[in-house]
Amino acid sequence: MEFLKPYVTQIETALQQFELPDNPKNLYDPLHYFLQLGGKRTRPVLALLACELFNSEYQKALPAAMSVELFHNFTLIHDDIMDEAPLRRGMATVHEKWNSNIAILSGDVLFVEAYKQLMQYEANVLKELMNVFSQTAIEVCEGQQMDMDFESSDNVTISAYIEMIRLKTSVLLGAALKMGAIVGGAGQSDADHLYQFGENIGIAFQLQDDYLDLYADPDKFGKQVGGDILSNKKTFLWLTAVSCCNNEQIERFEVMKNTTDKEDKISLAKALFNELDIPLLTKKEMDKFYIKAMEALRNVSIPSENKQVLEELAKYLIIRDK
């Protein structure tokens, strides 16, 4: 994605210049560590791209982009605690390197810092940004709670799962685009269509993430491959497999679910999922939301050629291998 490098560089530079106190060290050292782990910076880049659609001075959206990125990292730190994840981007998670209490407090600081970034805007723009950002923050928490509730429920539907990932993952992509558009001076309709574009591409993005969790190259993925299977997490792949199983396959599914050897469990899951064409069904579901995203983008009232960068980014997000 060479065409995104200038935007990513802007974000990386802003993160390097982002100042945090030195003490207490156990509060701030984890944040210095986590923010330097890297990442695709997709969400803040979306804010810059959306602003540029309406205003050539896209750097005006940098505080909004930073707000989105800091909030996203806050959610990752806390999600890793709840998921008991050992790795993030191939490195130890904050709660593993320090402890859970430190990770909670450090994450909280990022949440506050995300709001502070928005305070750089004038009152009329600030009000719109705060409305979008605050609603999104609540929805992300709702999605995370749904995700945790699903762990103890045997009645999770595919539609409920899609709603969960819409809240937990995709609304933040939509918010990044809408916030960038607001800073750029877009009208309400265009800002809303960009939000819908981000929301739908975000669902496709998460479905791809579900797929990669089991089928990715472990050297590229940066996380433990098969982690969702090992924790019996009810992803789209899992729920679709349950809905497609015959009686004999249900029995094999139960054996897989209760297998304690990690390699055996992942191997059994792959064999059963392949037999049920779960990779193909997942790709079809991704395509459905990708098409919805493209329809929303077409409704944004700017020249088609100006939308090409978002079109290319959307394609990349759903064909990525890590």
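Everything numeric in this text was worked out from a predicted model, so none of it was measured. Numbering follows the first chain given and starts at 1. We call the rigid core whatever largest set of C-alpha positions still superposes within 1.5 Å between the two forms. Compared with the form predicted in complex with a further copy of the same chain:
- After superposition on the rigid core, the Cα atom of Ser56 is displaced by less than 2 Å between the two forms.
- Asn155 is not among the residues whose C-alpha shifts by 2 Å or more between the two forms once the rigid core is aligned; its shift stays under 2 Å.
- Relative to the superposed core, Gln144 undergoes a Cα shift smaller than 2 Å between the two forms.
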The other form holds:
There are 2 protein chains.
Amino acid sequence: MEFLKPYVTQIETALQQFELPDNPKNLYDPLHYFLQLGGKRTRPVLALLACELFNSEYQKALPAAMSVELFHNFTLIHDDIMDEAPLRRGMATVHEKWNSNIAILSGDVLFVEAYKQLMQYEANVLKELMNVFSQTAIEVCEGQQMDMDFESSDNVTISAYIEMIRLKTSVLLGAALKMGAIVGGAGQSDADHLYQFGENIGIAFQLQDDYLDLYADPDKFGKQVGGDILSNKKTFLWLTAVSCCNNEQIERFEVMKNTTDKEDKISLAKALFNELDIPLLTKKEMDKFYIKAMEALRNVSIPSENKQVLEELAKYLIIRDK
Amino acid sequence: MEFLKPYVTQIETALQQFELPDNPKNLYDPLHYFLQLGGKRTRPVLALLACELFNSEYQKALPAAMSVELFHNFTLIHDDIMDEAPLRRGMATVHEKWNSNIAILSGDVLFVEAYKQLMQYEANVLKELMNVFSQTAIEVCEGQQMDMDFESSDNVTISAYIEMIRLKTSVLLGAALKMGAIVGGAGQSDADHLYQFGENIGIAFQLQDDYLDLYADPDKFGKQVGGDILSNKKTFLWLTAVSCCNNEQIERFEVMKNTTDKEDKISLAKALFNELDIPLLTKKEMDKFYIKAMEALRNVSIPSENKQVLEELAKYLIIRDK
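Could you please show the structure of the form predicted in complex with a further copy of the same chain, as a counterpart to the form predicted on its own just displayed?
Let us now look at the entire complex, which starts with that chain.
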């Protein structure tokens, strides 16, 4: 999105200017490496946009935005160890390029750096930001644990799944907005409504991610289509399908689950999911959270024309049929 | 030490009253488990004692003390993964009892809880505490990285080793005292002198730990005597010996290094170290830091009779010949 570019540039500049010691090299080299791998920088941009709703000097929110981005990168470094992921943004993960111990420790130090960013605010603002940030950090850890627990569980409910994605990914979008709003001088109620906007857009976005895994245009989709299916991942599509199956369909579901040929497996899943109307059900669920997000945004007490930037961003993030 | 008991009891009570959610169980059960494994609680007690030097209501320092203790336990959980330690205080470590992923994540969440404790202070005090705490947290990570790097390095200098133990263990003693002092209302200079007291006592204590590994009375020593020697660990004794050896002694050092029989190896090391006067050199080095600590304590601007408690504690921690 063209209008986001100046904000993204500010974040990239702040990341380049972000100073870390040189030694111990095995502690800091991984951080220099990981932070320049790039990314959409969605979270820190949200912090800047939220600040600007209340204060034209949105650069004031840069330390808060950096805090959120550094925290996000810390979680990626640790999550990559847990998921045994070899690649991140097409490049070797920290535990692959160095080792797990170095990934644990450099992650830890990045987490402190995220907190340290907040020290640039005066004491009362710092305390308000710390409150949101610490609560969010705990929730993100809880979401990651739920995600790991779900791998070995056969009793994952759809509501538990939604709660997991809310904690693992959405609360940090909410927190980014809320922290930006606090720096901008927003009142409690406006800051909370922006949090809810981010939280609900985050859930809709994650559901869309589940949907696109199977239904994306392979030419436009960056990843392998059907990756979640191939790893039997309990996504929203999967769990909804399980909950809708009749006895005959459950048998076909089991056959699909145990199919090893990749193309066959994806075809079987797609046929079954289509029959069960999973695409429509997923879009309806996405819509539910999209609408909640828009309601929350409407409740922010600023002129509606100023909200257009966040409305546009939501429309850009979430593809809707109607 | 009898007079410390009431302080230790307060810490134990605070730890028992410290509430964590029940779920996700795999995130919080390890923390409930680990925090009740016990320990001397030296760091949080130092925070309470430092506060009491300036303010009779030393309980005000309980959240700061808890913060330091929770942080210390977070580092132990992560260090145990890195060191592949099966036991901690005679019980299974978190990554052994659960797994490494759970140990990483429950450690992360404990780190946030350590920060959250500081939220109980009013904004200006919070900011001062955050400053000390974050800086210390980074230094502890740096120390742990240096320690890991030293394992595979043949060029560890004695001064780098001292810097490593300063960062890995001593700065947290200093921080505990400084944070307690800040809560008690101490001025900057007094808080800094107490930090230096803790930092130097910490180095002396760690050097003593190196000494006792080989020279402790086996009946009184909790661990296997000579454990460091058996794992060819580059302690102060080892590095000092290497730096003092003549050519003939270097050869015997190499023989000792490659000896596999445990008793033989320890005997060879002891003979060589005694010949090189390593016990005396170690005690001299300990003394140097002990004296620095006492100088720092003398510089704290409170009546000298009030400092007796910290003097006693230092004497209790560090055994001196004279």
